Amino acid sequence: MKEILLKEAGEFAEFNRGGRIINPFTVGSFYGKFIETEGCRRIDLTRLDYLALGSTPEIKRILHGAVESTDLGCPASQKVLKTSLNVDLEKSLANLHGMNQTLVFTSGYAANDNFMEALAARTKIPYLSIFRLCKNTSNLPTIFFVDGESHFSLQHGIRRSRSVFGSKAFTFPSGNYEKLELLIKKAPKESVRVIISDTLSSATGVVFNTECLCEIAAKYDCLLYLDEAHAIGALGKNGAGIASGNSSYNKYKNHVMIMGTLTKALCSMGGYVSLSDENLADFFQFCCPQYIFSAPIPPWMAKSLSGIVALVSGDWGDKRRETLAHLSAYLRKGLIDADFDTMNSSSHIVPVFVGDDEKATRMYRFLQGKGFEVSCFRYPAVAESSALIRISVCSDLEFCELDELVHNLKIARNI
């Protein structure tokens, strides 16, 4: 075994030779909007914090409520009891995207991984069977259509659903709807079939059809469970993301599921699932393990959640999600009439294509000491020869800010 490591450990020292991975920087003050690296003040581009929540008194009265009238601890597992506090998170939640029943969980990853397992683990665990989905399907496979792009959680979940479960899993082109197509045609009518995908590309910003996906589902009787972890609190009515605003949301809606993250714009903790179907719901209820052996997150951060959401689906946050929009479009348009490839995207994640891993990272450096700190995805995170520099909007920039960025981009890029 020892050998084994240090051989993967040269290995990786080779592939890290020239620094190809960049390592992060321990932040010595964080303020939200800066950050303070190697000595440094840097607006922060990487963050997720898209409403700028993190600073604002409304969102700091909500949670020194919530810690003043709540108990700090936290109960058993949400199988033993659940509190009506939590209870009042997910209806919230569930209200939002308009479905009858939400699952909350410790983080958006575990919801990802528990439901792409639950999917798998349906046709192995006998007490299931009390349940109609498993009733009626304990004989037949799982097969999942997955978007390329979709999250590592979702992947990660799926590999341990096909190595335990036998479950089988095929991948099509980020947004390739006809590819999609031709796979389910070609899988077996005599399966459980999920389509997965994003909603919003966290690399590229582009929006995903969520209304082509929705119909696709309901013409081959599939489910389907879409990730709305990046446009959760920032896009859509309320901040409901994109699939709701379909216009055809409410006659889809029983094939969907709605994942979402309450880590980016909504300032906290935690992920979970929304669904119409209660029987389905009830049946993740007992089928992913987080939900049964696990804690929950704690009534007092269910509160202040609660509290949140109500801030955030109202007129306060409408207009922190038109300010995202416009600084976002400014953005965009200051960027293509620069010359730089934006990859298609329509929303507050904004991305510039380099290409070259070295000149990506130059440019990465070059901005960094013109105090911008932003993303740099480079190969393995992105295809090879595919690097590029990602910036997350965040509503509480300065549009003269965003000139400056621009600016010295258009001088990085011959650096």
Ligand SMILES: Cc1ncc(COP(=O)(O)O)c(C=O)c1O
Given for the second form:
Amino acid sequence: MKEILLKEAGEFAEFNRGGRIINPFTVGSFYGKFIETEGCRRIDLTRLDYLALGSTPEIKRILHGAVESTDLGCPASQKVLKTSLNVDLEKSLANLHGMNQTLVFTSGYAANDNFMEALAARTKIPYLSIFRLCKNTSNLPTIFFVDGESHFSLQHGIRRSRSVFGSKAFTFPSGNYEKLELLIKKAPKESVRVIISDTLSSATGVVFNTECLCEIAAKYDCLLYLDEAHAIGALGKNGAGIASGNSSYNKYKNHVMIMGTLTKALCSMGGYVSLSDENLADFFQFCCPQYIFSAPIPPWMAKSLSGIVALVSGDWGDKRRETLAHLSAYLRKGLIDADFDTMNSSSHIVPVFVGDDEKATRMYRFLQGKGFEVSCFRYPAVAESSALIRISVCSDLEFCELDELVHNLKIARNI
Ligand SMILES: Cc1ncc(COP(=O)(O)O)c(C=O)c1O
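I've shown you the form predicted alone. Could you give me the structure of the form predicted in complex with the ligand?
Everything in the complex follows now, all chains and molecules, and the chain you saw is the first one.
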């Protein structure tokens, strides 16, 4: 079977794609839901602070408390010393997902990149044969089955896994699980197979069918790596994201790795992967390079993050998620009633399909003039003739602001 390379239009095209948001680069300040550039204040609809924690006094109190009660600085590698505050954070994230273990990194990017490398490095590091994943498999390749819209950090790690460790990667069209099954059936069985997907498209707000992904992973004995970056905090019971809400998740948890980031709805810094299989988690501690050769997030930050996770996963977070869901549904309805194509979004990421790049740019500029900063995705961030305006709903928006936005979009499409 011919390997389907990961969007190999060349390294730099990859970067352009990965760059995705191609609003002109600007320097500005942000104030809660507003962004200010060149003296102009606009409502920031590019924000990833979905629960609007950034301007919330409770969150600031948690941060102050953590700094005051903890000395600053950072221990060396987590393989040398782990502070109890860092361990508390790992436990609270593992609990959030009903898992046993969590590995925390300094960014979501690092978590993705390291895990993709570790899954392939397995074949080259003899002492890893003490781990179940590596027993009798050290001579077998890793094969990745990757959703075509997966985040660049995953693709980056897989690219290195292919070139350095000889793993293979096959891309399936985003969300097309028939194609995924066909690819798995055709691939050599003698391999360690890993399915990779986001759970929520960061561009279109489409929620992927994680139930189906869990079933396929179990059926073909694959590992399943789910990037929940845009769902953590914002969606699901206790803000645990999308996957843990499906019935297959609990049944097949041993196959699943949940990746989350602390930089978006949790409004902080860092990223993580939670797993149920403790032997597998131990394996990753031994072969994720950043886990061994780089510092963790500082203990004061780990402490504040445990506080944020507790707040966000409780009733307080439920109220924010409820508001977020109402606002998102309200905006989507307003757009659909006005005959805009919202591209099957069913989340707080609401796109407006435009198609033509120049028209999208004109609409973007018009909205800026009316006090709204949105993301404008054009080729090569998206396929040719598929330009879109991405609206990121956050829980501190007002219904009247969304009315005003739809009103201006209606004018903008005719200019
Ligand atoms: C889907 C997805 N995964 C991973 C990341 C990386 O997360 P971080 O910004 O925490 O490094 C991003 C960042 O935008 C993302 O959108």
